[in-house]
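Below sits a lone chain in structure tokens, taken as the form predicted on its own.
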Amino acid sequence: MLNELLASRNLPPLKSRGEMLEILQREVYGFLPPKPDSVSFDVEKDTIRRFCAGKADCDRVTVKCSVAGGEFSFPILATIPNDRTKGKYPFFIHINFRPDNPDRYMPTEEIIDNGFALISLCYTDITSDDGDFTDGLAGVLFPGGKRPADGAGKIAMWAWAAMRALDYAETLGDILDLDRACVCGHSRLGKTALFTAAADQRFAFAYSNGSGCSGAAIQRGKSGETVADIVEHFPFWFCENYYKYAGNEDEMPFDQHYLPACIAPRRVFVGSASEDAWADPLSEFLSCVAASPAFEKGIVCPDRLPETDDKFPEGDIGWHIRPGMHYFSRLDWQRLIEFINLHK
């Protein structure tokens, strides 16, 4: 059944990782900003000790970068369990909508209780979520706000910042398990998390939650949000080359299964919600099936349409769907933790 469904979508075949990543940058997200010429980290003095009922410390760190001939800085929060008897901690880099810790999308204490560390960044501390290309990192990259047709959109800039958060994690290699780094995010930041891991092979895991159109969901045959919808309302997330595919998805030399496939042979987990019709859970699921040949162990699932509360964590690419709406919930975090722990 699933192969027949995929055949009806007429998806382009998978290519090499390098080819797919080049296509996605040129045609969708824009080419990533260059790596910084230098990067340094300042830990502020008002660090919160004995955080989460005494189980962790929370450092506010300023990341300072020299990039594209300019200077750019942004804050991150590093919440690290303070028990040093348990070995190195796997960790999340969470690209979040707010700087709060904890946050409604980030149950910090529960994450710590499950044996993970957490580094979080607020996406608007990097650049604004609008068409202004003169502020933050955008202003450094594109003086005057002008960018080429394949210039980085906002998603690419947020992904670049998540990579710099991983640069900071690498300075904590005596505490953090650098072989078990996971980048994660919800909605537009789920798109960002997938693109981050696709481009940066240091991430062992990626998780997108409700990333939908231009994220995990294949576009051919998709219900809910379309390319035309997303480039009308959020053109600044993408490079200008993407706009020509509005209402013209069948002419794309790619589809979104290329995005998780670029993460192979590492691991990817995709989360959907049963009432999130705009994201289209079925198209997110079929994307995982279509990307499976890129992985050593593709998605492990029955040959049928998915049902609410299905979870398929056994493969190197996995998927789950929970009841409810577009939201990054505790259950999503719990299933993500389960997925990572299953693939130690």
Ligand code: GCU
Second form
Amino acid sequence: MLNELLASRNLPPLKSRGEMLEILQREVYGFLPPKPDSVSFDVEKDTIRRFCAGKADCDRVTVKCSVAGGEFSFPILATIPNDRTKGKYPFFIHINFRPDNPDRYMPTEEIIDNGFALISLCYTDITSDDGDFTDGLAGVLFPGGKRPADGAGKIAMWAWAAMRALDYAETLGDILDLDRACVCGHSRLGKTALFTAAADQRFAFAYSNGSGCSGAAIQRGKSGETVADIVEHFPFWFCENYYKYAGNEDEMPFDQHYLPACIAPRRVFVGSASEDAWADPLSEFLSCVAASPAFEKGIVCPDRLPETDDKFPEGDIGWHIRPGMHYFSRLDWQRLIEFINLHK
Ligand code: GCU
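Instead of the form predicted on its own shown above, give the structure for the form predicted in complex with alpha-D-glucopyranuronic acid (GCU), please.
Up next: the whole complex, starting with the chain shown before.
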């Protein structure tokens, strides 16, 4: 039944990772900003020791980059379990809405208690979430605020910053398990997390939560938010080439299943919420089914419509749907941790 449902969506076939990534950059997100010429890290002296009841340390780190002929710096927080007898820690790079630690979308102590380290960044420390292309990294990349039709949109800039957070993690290779890095985020930052891992093969895992339109969800036949809606309200998340697909999804030489497919052969877990009609859980799920052939082990699920509270973590691409609203909740984190632990 799922095959028939998918056939009715008329998706373009999968291509090679290189081709899909090129199309997604040119037509949707804009090309990633260039790799920095140099990156260095200032670890602040007032690091919080004995964080989370003494189980972790939290360092505030300034990431300093020379990029595109300019200089750009931003803060990240590295919260790392301090028990050095437990081996190397798998870790999350969480692109968050706020700099708070913990935060309502980030139950830090629970993450630490599960044996993970956590590097978090606040997206507006990179560039503003609006049409101002003179702000932060955008101003360095596009002096005068002018960008080409395939120039990086804000999502691509936030993704670039998550890659720099991974550059920092690489300096901690004796503490962090660099083969088990997971980039994650919610909603617009779930779109960002998928794009980050699609473009940067150092990430072994990606998790998007409620990423919906222009994230995990396929656009053809999608309910809730459409390309026309998103480019009307948030054109700056994308490159200008994307705007022509407003009301014109059938003309797209791609669909959003290309995004998780670019993460293969690594692993991706997609989270939906039952009341998140704007994101459209069914189209997020079908996207995972459509991307499955790109993976060694595609999604493992029954051949029926999904039901609330389904979770399908066994494949290299997995999906779950939590009851409730659009939110990055504790249950989402628990299922994400379960997914990563399953794929050792
Ligand atoms: C809006 C937008 C979504 C986005 C969400 C968010 O609802 O339409 O595409 O995911 O904001 O980031 O919270």
